[in-house]
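A single chain, nothing else alongside it, follows as structure tokens in the form predicted on its own.
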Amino acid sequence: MNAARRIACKFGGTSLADAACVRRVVEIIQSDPARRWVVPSAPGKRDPKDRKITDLLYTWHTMALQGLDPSEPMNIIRDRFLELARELGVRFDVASILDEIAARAGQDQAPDYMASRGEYINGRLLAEVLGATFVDPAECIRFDKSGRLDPVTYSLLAERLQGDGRFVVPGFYGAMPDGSIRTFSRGGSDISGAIVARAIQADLYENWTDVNGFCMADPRIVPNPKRIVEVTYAELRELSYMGATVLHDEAIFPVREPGIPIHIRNTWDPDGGGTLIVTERKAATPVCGIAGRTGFTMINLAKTLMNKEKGFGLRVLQVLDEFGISWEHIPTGIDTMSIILRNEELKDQGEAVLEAIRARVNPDESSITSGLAMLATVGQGMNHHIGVAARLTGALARAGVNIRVIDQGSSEMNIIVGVEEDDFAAAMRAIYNEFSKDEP
């Protein structure tokens, strides 16, 4: 690889869980001179019974705020970082930073400062091991008063990340206009990495984790699904919406406009290929992946001449707004309308919502269907291939799965089907088996 290239690389918590992991990460970084901009997460779990440093920091904050003794999480965090420093042979005074955190614990209502310290300390450690320049995100990554990323971030970072050598920018946090620490949502180091990639005008954003990229389907449901070699930003948004979670879904936005590719790679299998996220993929196959989730409810309405009744849909949606509920899909017919909602949005308000809708629009028929699962079959090639919907519905029919609802977005990039939750796994396997044979 040409050293003139510019690569921003983010390493997740499992990639930095202990000293042996850090040494492996250092080897990866040093194996390519283009990997000069590094974004680390806080240390993750060393084994399934372990706890993430960030989870422990949240616990420490909560206990201190409530006046409880936070010795247990505090001591675990202290021991983890002191052990890391000792085994890596760094001179950075970790103990003094931990003392500062302890002195501040419980002083802030918001947990952001405490939650960010895992990335901060890990960044300091990694910078010393690499002989890199440490850049505190609190000085460069800015949020506006409403908590949104301030575009001035990119120019501030670009200025700080110039020059020779390597730079380490901890993930997950930045600062508000008053200087107080503000974190992204959980998993937000992915976003930090994308922000750094855009700021330095990177040729590539590598996101190193513990899997070989995205799979065509959930491996917990489909045995040994094929790896997605290449996927577009738009396709990934559709898959992420339905539960594909290898990458934080907001990490796409900073790099999508400048067209910086994201390469999902496995720290434990650097030669494993991974998944490349691009603007346009080369593969001509119609479907790149299938994702889905359970936990949906559908409100069904029917009324003769509904299409002639001005404001019918508006009045229905006003009811949802008054209950503070967001909707997911609205399949319609000439005299029918269905509203699909997530159960966590609807909660236990189903009958009350339906009663309010009845009072507002006086439907001829109305009912609630619960226990639904939704599956998205995603691919930018769908609108250029005849028979994709036929293949999908045929596969479900052969598997004995009844389709309760079907919807295709205007982008013609995905087909969403609703099935009974009991049929969810069978439906995903049937769709995967039909379209995976198109992949090499």
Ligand code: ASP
The other form holds:
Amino acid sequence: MNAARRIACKFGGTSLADAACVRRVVEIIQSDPARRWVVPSAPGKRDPKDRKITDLLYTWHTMALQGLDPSEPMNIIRDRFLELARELGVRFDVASILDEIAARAGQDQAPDYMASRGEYINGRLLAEVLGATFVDPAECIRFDKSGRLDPVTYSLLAERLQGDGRFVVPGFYGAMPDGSIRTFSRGGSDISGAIVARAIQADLYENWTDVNGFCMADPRIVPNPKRIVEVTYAELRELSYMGATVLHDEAIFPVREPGIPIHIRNTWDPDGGGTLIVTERKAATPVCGIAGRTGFTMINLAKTLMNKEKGFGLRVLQVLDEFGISWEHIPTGIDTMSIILRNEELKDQGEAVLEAIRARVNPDESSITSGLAMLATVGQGMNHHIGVAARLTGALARAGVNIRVIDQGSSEMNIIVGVEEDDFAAAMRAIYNEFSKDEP
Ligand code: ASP
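Moving from the form predicted on its own, what structure would you give for the form predicted in complex with this ligand?
Complete assembly follows, chain above in first position.
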């Protein structure tokens, strides 16, 4: 006999922006009896000019903390939730929850309690509309003293989420050992959804958003790129230059180990297919996506017999450590070593870092190159697949793009090229055009 399927589903802010959206979400949830564990975000933007409730809550907190009059953000939040409650016909007293929040505004230094209230109220509303059990993550999602997720969370949640019927667990927050509210980083409801999926041993984690999943390349650069139908957890990590606009980049960790697939789906186009994130991909195409971004700097070092000088690399990296800077890539030659860093990590410390490295390892030559863009061409299918790099470099050559640096990770599923920022768009289009033809 087949055990009943278990689906944890997370709905993002734009999927819950107003009453019409909520009704649509309710329809989606009720259309599959397996969708019993629901994780909502706070209401998002109703149109591009609108404001997110979470942003307003942060503003409210900051103003209250500084002794300014926060009535503007407070009233917008109040009006939106009261309107939502009225239009959805919920009976519980939303106004008194808002009063409680107002009474507490400005009391805590940290914004976490205030920021979490968007998810809290939205969760209460959704639970009532669905006739579901509301489970407050303050009682079962735990952080340890250093702010990391405490694994006890899984058993606490599993206990609260068993039994019949549906459950609503608001996203974005949990509690510290002393009971105070703590949020994940922005967009963290995706992480909450993954945690709930793992706790209930879900067959599937559905992440409902406002796009049809991941694109093979950045749609701002490549017009109408193909959708990534399937991608592995590992490939998605390598595609992290895409940024976390579709899915929080920490959301895969809770589900990756038990192998629970994540299905990114579009609330406004449920039949659009979406992107499925899995352990193993069925299709054997070498490349599943291309991700890239501008804003990198490269430190170049050359020293004769560098390869024989023990501890050279260590001493260079020690300097970065002392400056509190993390690095992205380290392509090396026999007598050369380059370190590629994000500008936002390096800030304006480039010359100071270089000076410190010179003092520490005394290179023959050293310089800094800024204005680099990095592109990651990713696919598990390139492992043992001959000719992928040749196709990639050929496509770039035909597009007239000079490759400044090239690096293939040992995972053999990612070829990274660095190009001048001015060549970034041409490079992205050239690589996409070359490899997208392999996809159906
Ligand atoms: N509402 C939170 C944010 O805007 C968390 C989330 O939506 O995932 O960051």
